[in-house]
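Have a look below at one chain only, the form predicted on its own, in structure tokens format.
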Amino acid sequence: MPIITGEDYKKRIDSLKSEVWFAGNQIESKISAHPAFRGVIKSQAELYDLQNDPGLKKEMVFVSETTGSEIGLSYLIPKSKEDLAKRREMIQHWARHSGGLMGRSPDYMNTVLTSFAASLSVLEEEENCYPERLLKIYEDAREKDLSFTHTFVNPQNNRSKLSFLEQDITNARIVDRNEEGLIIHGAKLLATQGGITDEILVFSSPGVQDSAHSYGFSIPSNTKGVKFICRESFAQAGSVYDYPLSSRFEEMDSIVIFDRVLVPWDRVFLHDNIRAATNLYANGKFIPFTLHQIASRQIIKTELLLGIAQKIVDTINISDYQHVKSKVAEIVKGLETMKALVLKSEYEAGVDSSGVVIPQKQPLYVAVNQFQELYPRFAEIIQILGASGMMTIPAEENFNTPIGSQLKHVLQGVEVDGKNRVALFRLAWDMTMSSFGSRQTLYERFFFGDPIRLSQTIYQTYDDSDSQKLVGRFLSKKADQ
């Protein structure tokens, strides 16, 4: 089956009728028409349509070596540096469509599954591990162009270092094993786009202490006993003018409850093996592949922030102020640094024994960890540049009343009338100050984990041998004198 269209995606998700709970009620109607999901499902459908755009197709797909079908490039296992560049360009095409605001656009989860498929050797000859099943799940997903969410984080009930000593009563765990498969019971966080994807990929976070918590499997989102419990929607009722971003790109986050869910054996690729669960995450291709996707998307998001900042500067004519130039330059420096780090990771990519080309992890760790610090600052810069304009944002309907002409006059900017000026500031507000914008800041602040922990990883894994040799040279010269 070739790449799907946006309409294919919507029909598949509607037909699943997954158990999704929102505002105290289970959604029974077509989920693609529900106000909390309508915008993001439409936007996601548009991404699938981009794969079919004749002008972009060469940059969005590749031909399957097994079936001859056209496959989305996010499923490509790179065998050259050129393949890495192709993956980046494809990721950024999709990211430009959403301004990088969809952290769980399909290419992210496709990349996760692809990283697992490129890491089969980690599971070979390990007890209770089935690399052939994982390969089958990957091949089936790419040939059908399936969409995925995932979950691997435990509920935030006890995060102390000794929490593993307590009897677990909430975290999703294996409670039984029978001839049909695993029985999973408990909860997991935080499935973004939960309930609006074909499947849910479930795996253990590294460092689990109990074999009942070590597993990896993928099941349809409508599997009996799987429940998605949603937070409040940030897609407000209003026009695209009033909510230019949240109306289109609000990705719902959900708690996933597994109510004695039967996972068939052919969907399980590991279970009851703590070492394998940790190694698949830590020693496979998961980290370099996903970091490459994340940083590539974040570059586009930074471009959007830069564009908004400069547009505000031009619209209210504040470019003469030194602090304004300095603030915009902060975003420029962040953007160019992110670009350089991603290109460095590709330039220094290595090849493993199976011929898979792996982007260099270290610059990608630095890029993503740096973005965790930069994004809140960039959002703050937008707020500072906009100042009172971030609050002078009457809704669109006001411009269609008898006072509309007055508003267009009193709220005008430089060579732009009041309605168009307000449109810009509503964009800036939705990006940085609305409930949607605040969620974006929190999301990027903790993307790929706690920023302090990530910085510790950088410290512990960085190869400083060249630096030490350089110091040694100067110390030895001093000793010789």
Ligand SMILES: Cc1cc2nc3c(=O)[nH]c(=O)nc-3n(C[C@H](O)[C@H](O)[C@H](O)COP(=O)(O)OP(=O)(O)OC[C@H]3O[C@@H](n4cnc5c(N)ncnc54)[C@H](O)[C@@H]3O)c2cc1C
Contents of the next structure:
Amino acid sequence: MPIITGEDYKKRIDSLKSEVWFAGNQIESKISAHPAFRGVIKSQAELYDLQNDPGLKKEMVFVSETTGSEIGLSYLIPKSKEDLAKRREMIQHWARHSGGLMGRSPDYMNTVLTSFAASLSVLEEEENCYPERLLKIYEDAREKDLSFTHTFVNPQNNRSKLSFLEQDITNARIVDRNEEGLIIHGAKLLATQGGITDEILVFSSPGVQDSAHSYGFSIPSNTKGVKFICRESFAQAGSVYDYPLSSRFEEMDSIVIFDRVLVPWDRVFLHDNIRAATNLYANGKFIPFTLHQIASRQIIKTELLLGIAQKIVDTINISDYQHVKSKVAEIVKGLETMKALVLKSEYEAGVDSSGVVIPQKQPLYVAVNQFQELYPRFAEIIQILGASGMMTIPAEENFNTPIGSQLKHVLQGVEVDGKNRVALFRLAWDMTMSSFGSRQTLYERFFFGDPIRLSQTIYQTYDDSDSQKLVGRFLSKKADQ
Ligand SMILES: Cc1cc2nc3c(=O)[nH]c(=O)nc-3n(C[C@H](O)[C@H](O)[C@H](O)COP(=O)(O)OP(=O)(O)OC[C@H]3O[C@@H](n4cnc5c(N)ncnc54)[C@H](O)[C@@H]3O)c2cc1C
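Counterpart to the form predicted on its own, namely the form predicted together with this ligand:
Following is the full complex, with the preceding chain placed first.
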């Protein structure tokens, strides 16, 4: 089966009828019509349609070696530096559609699964590991253009250093192994887009300490006993003018409860093997491939922020002020740094024994860890530049009343009437201040892990031997040399 269309995606998700809980009720109706989900499902469907767009298709698909069908480029295992560049361009085409605001556009999880499929050697000859099943899961997903959510993290009830000594009562764990498969019971968080994807990929938390918590599997989202519990929706009821971003890109985050879920053996690629779980995460291709996807998307998001910042500057005519230029320049510096780091990762890519080309990990770690600090600062810059403009944002309906023409007049900016000026500030507000905008900041801070621990990983894994050698040369010099 070749790449799907947006309509195919919608139909598939509606027919799954996964167990999704929202505002105290289980959603029984069509999920693609539900107010909390219809915006993001429509946007996701548009992404699938982009793969079929005659103008873009060449850059969004490749031909499957096994079936000869056209399949999504996000499933491509790169075999050359050109492949890496093609992957970046595909990621950025999709990211442009949402301004990079859909962290879980399908290329994110497709990349995760592709990275696992490119890391099968990590599982070979390991106890309770089945690389051939992982390959089958990947090939199935690739050929059917399946969508995924994932959940890796344990519930946040005890994060002390010695928490592993406590009796575990909440984390999803293997409670039984029988002829049919594993029985999983407990909870995991978070699953962004939980309930609106074909499958859910479930994996142990990094640093797992207990064999019953070491597993890796993928199951359909409607598997019996899997429940997605949603937070409130940040997609407000209102026009696209009023909520230009949240009405379209609110992805939803859910807690996932596994209620004695039977995971059939053919869907399990790892269980009861702490070492393999750690290795697949840390020593396979998960980190470099996934970071490459993330940083490529974040570049587009930064371009959007820069555009908004400069539009505010022009609209209220504040470009003469030195601090204003410095603040916009801060975004420019971040953007150029991100672009350079991604290109460096491609330029310095290595090849493994199976011919897979792997982007260099360190520049990508730096890009993504840096963005965890840059993004909140960029949001702050928009607020500082926008000032009261971030609050003078009457809803669209006000412009259709007898006071509409007054509003257009008093809220005007440089060469724009009030309605157009408010449209810009509503965009800035939805990006950085609405509940959707604040979630974007939290997302960029945390979704790939705690920034503090990520910086520690950079410290621990960075090869500073050249620096050490250089210092050595200076230290070995005698005073008279
Ligand atoms: C919007 C959003 C979407 C997400 N989507 C997904 C998803 O789709 N799938 C998924 O699997 N996960 C998802 N996550 C979860 C994400 O991976 C975690 O937020 C991240 O790994 C941090 O874990 P935590 O939230 O449990 O924070 P915690 O680990 O509980 O940290 C809380 C605080 O304690 C500090 N702390 C805790 N332990 C340590 C330690 N050992 N050393 C130093 N400091 C420590 C942290 O620095 C932090 O300040 C999402 C998160 C967010 C916010």
